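Next up is one chain by itself, shown in structure tokens, the form predicted on its own.
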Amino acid sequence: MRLRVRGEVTHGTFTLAAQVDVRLRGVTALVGASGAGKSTFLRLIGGFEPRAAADVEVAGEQWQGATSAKATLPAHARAVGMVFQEPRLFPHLDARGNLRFAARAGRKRQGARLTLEEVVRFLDLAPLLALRPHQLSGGQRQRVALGRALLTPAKLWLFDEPLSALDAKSRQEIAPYLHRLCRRHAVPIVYVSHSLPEVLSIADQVLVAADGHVAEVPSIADFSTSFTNPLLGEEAGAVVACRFRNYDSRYHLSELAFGAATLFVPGDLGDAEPVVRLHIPARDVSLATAPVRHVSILNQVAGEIEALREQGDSVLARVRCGEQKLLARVTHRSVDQLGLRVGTQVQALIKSVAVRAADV
């Protein structure tokens, strides 16, 4: 599905200019600093900015015209399932009523249709069905709102930080489910998030909102290690691509080819896709200036420091390992004692890795 957005949305002194022409596949993460225009961009696609001087085209269908009101479809006529930052549930209906309303309202709309049973089961909504919105916690209301969006027949799902009100355990369970869901039903997702691990765990591509513009990032791997990444902070980490070699049943470890090196990852990844993507947090990578023997860390990869960036009490090092890159977070003292500079040959000691849930 191709998404084309051209034009501007103005609110007071803020103007968002978009010149986006991208093929949506899987989950497209939309990231940027607070106030960069992420929610405005979703609202434009969803039909909630009807006066914007912008053209919106989805899968060859014109949803909005910059010069003609007749070319603009109202929000209810667009085949979109949308979750806002605020749940926006109907206060006079219980959770079951809110879910059923979504299913009924979209009877004539084209798009993927999920069953009430499937959505209730996965989002664990059964205990909430008889409760009204004022009886639900913030996280519970957001789960109902997410369920309502999934029950609306749609060709495109727009999620504006849909998991922000949920606890960490729920986010870890639901985020991969959303990716599997869009694959199973061939419905792409545009997904706003401020969480870098969340983005790296499910995104297939990234759009960045900055300086009043929205633009596509060439690759997830480049985005994850770029020092211009707006989400780069304590959660910094790299996405790398590996190929499965072997599974060691004795130690329950998968052996993966990472360029010329080998990485060992817990679990059997033999049934995963040919390319296994790993998320390696910078905090779990240490650096040495020579190979380290007699150490419990299994994964040790040779590389060269490509760039260094100070971040408060620590330093973020970008390490090129063949054709790919890692990030390592080290102390200022370590930088001085080891003499770490751009061009220094190092060994990256990787303490833990996480398989991107989207690919397992």
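All values reported here derive from a predicted model rather than from experimental measurement. Think of the rigid core as the biggest set of C-alphas that the two forms share within 1.5 Å after superposition. Positions refer to the first chain, counted from 1. What changes on going to the form predicted in complex with its partner chain:
- A movement of the C-alpha atom of T13 falling short of 2 angstroms is seen between these two forms when the two forms are aligned on their rigid core.
- With the core superposed, R96 shows a C-alpha displacement below 2 Å between these two forms.
- Core-superposed comparison between these two forms: the CA of D160 stays below a 2 Å shift.
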The other form holds:
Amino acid sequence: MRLRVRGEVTHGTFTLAAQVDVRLRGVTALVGASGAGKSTFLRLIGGFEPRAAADVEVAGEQWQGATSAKATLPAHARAVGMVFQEPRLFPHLDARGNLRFAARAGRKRQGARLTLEEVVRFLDLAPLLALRPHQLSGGQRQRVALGRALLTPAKLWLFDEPLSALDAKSRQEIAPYLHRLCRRHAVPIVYVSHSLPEVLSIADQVLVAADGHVAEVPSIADFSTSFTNPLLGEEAGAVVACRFRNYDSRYHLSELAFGAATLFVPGDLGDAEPVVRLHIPARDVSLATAPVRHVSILNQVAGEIEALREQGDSVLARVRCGEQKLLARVTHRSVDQLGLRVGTQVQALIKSVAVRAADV
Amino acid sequence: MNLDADIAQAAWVTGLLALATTALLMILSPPLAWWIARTRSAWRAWVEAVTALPLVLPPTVLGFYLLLALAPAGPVLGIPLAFTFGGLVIGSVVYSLPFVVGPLASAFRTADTGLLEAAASLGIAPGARFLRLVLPMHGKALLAAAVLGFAHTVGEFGIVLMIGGNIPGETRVLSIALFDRVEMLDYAGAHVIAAGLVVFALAVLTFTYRWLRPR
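Can you now output the form predicted in complex with its partner chain? The one shown was the form predicted on its own.
Up next: the whole complex, starting with the chain shown before.
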């Protein structure tokens, strides 16, 4: 399914310029720092920026025309299921009422929808059905809101930072549902986030919003290790694709093929797709100039430093390991003592616990 | 006719008038208030001003023009509504409109746009959003507006005098009956009506401010 967005949205002094023509499949992450225009982009697709001078085309259907108001479909006629940062549940209805409201609406729209039973089962909503929004916890509310969005006929699901307003505990509670949804369902998803690790483990492709521009990045792996990546902060890390080899039940470790090397990851990943995507935070990768023996770290990958960049008190090193790339965060002192420079042959030591699977 | 029966009849006409007026107002006002609260149209200020006219004009001015409009040979379909109960209802609706539309519009102005967007994203059209979301979420405000509209209609005088006249059982309402009593120097009868209206107004307003304050 193709999504084309071309044009501008202006709010006071802020202007978002979008130039996107992307084939949506699976999960499309839209990342960017706050204020970069991510939500505005999503609202434009959802129909909440009717005055914007922009063309929006979804699956060959024109939803919005830059020059003609006639070509602009009102929000309720657009086949999207939208999850906002806040749950936005209807306060005068209980959870069941909120879900039914959605299940009965939107009959004139075309698109896939789940049944009420499916949604209740999928999100474990049964115990919450009789409760009013104010009786639910933040995470539960957002779960109901997610369910509500899945009940409306949609060609496209738009998730606007659905976890950002939640505390860590609620986030952990709802994240698995979101991830399962992202991996298993046929409706393409555009998932907005300001956190790379949150989306890179589930994204099939990435759009980046920066300084009011939204555009597609060709490769997630390249994007995650690129020094021009606007999100290269504390959470900097590489996204790599590995092939599942086998599961060692004695040590509860999965063995993954990472180019020519082998990575050990806790847990059995054999149920997932054959290709497992991992997010390896730069802060959990150390560098050595020779293979290290007698060390508890399981994962040691040979590579060559491709680029170095100072970042505050530390240095980010991009290490090429065959076809794949890793990021490592090291100190200035280590750079000097080990003589690290572009072209240095190194061993990247990855703490196995830091390897994050897509399916947790 | 004995005096108590006259008062009872005037009370009956007043109650009926207030009920009919409130019923009509509660059909007309919510959409109008919603439009005023949410539109970006350049017409908003003008429409709001017209709605609010009865707040500032002497009721006799409105009554005068309504009388001309509703007269037997008047411009409104030529239906002779002046000096009838029907004419009184129309006058009351006009006169009480701002007391219903005003509070409703302020309640609607603070309606959560986020919820309306969520409803839109679920495929609910604007009309259905209003009927199934806005109205149920503003139950208290609606009840308060209805109570105020009712009470205000009970208390009107000038417009009734102009277009209703003083026909017992048809257009003689309590405020007119009170005026009659005072003119006839029947202060005892006047007290019954006046004190009754004071008690009624006080009860209604207390109820409204106690139970129907938004949030």
